[in-house]
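In structure tokens, one chain follows: the form predicted alone.
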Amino acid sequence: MSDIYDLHCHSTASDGVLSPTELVQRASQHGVTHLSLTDHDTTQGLAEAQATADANGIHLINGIELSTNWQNHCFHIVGLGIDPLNPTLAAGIRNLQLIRTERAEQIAAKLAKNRIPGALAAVKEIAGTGMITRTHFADFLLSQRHVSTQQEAFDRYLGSGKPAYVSTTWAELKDAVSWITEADGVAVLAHPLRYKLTASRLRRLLTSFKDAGGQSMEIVTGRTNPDEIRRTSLFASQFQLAGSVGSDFHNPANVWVELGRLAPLPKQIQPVWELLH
């Protein structure tokens, strides 16, 4: 049986719907052999995921998805094969978590000004001990019937330029990459086409990423089509970056994105798992 890799997914430790245990069990049911749990700005779910992976015969790769800034825009960097106890990475994560907490308070205050009170207490309850994300606010708005879909919550309230949007300064991209490499991990640029950059701007981003020590970029995600895989492969070849594959799975209700249901990595691209310790 061939190995099936899925190196980008989320649990209730950030904005996923399934607990780390449920997530790993679902991955096993879908034939995944190598899984990386990459929650936003936290490694909190890894120990639970590891225990379930051991019980289900899955190889778990410690991961995280860090929020970063480059030229005043937010980009996500996945760290694969990290040591979650590394002090440099742990300190960086703590700082990002403080930023997330402050952002949540500011979003809640803006919603209150728009006659939508009680958001902060509600999202804290929804998130539990996990990271509070904008998705939690979208779920709150949905539950209170201010919107009819999660997407409408972003379109009307939470997206850029909307009444409850909060511009956030995350970690500098070069710093986040260094935290990952110091923790013996491999830094991967997540879903590079989602940022809707021009080709020349994406090349500048990849230059900065590579100069900082980045080694890989996602080629195959849960939503990529063959043309997008071809385009990202060309960039990966040009910048001599390994390729990663990850569904970015959050919720079983999204029938378009499933754990392990991914196109194959093009043969000319070095797989990122060859770089992992």
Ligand code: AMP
Contents of the next structure:
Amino acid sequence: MSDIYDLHCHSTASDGVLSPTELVQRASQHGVTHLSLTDHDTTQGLAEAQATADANGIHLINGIELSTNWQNHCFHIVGLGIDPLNPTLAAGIRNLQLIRTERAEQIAAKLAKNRIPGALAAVKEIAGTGMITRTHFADFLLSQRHVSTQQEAFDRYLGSGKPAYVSTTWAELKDAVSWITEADGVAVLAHPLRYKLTASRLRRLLTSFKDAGGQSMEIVTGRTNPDEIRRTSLFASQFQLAGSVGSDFHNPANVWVELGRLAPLPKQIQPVWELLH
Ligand code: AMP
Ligand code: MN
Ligand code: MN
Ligand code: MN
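What about the form predicted together with the ligand, after the form predicted alone?
Below: every chain and molecule of the assembly, starting with the one above.
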């Protein structure tokens, strides 16, 4: 049986719908042999995922998706093969969690000003012990029928420039990359085309990322098409970055994205798993 990698997905430890156990079981059912759980700014789900992975004979790679800033814009950096107990990484994550808590309060205050009260208590309830993300606010807005889809919640309230948008200072990208490296992990630029950068700006970002110790970028994600794979591969080759593959799975209700359902990496690209030890 051939190896199937999926190195980017979310559980209830952040904005995924499935618990770590349910996620690993679903990955196993879909033939995934190597899975990385990469929740937003938390490693909280990894222990449970590991126990289920052991029981199902699937390889779990410890992961995280860090919220970072480069030139005042938000970029996501996935860390693969990290030691979650590394003190530098753990301290960095704790700080991001404080930032998330404060930001949630600010988003709720902005919603209240727009005659939508009660958001903070509601998202705390939905998120439970997991990280509070904008996805939770979107689900709250949906449940209160202020919007009729998650996308509409971002388009009308939560997205950049909208009434409940809070511009957030996360970790500096170079610091986040160094935490990952210190924790024996490989830093991967997540979904590089989602930031809608010009080619020259993407090259500057990749230059900073490489200088900081970044080693890989995502090439195949749950929704990339062949043209996007070709474009990102050109950047990876130019910057000598390994390629990663990850569905960014959050929710089984999204029929477009499934665990392990990913196009193969182009032959000329070095797979990121060759860098993991
Ligand atoms: P946060 O990190 O709290 O800003 O939340 C970001 C998360 O919201 C992302 O990881 C996505 O899962 C989700 N998200 C961001 N933009 C959208 C969008 N336009 N539509 C649906 N979900 C989105
Ligand atoms: Mn998410
Ligand atoms: Mn992301
Ligand atoms: Mn993600």
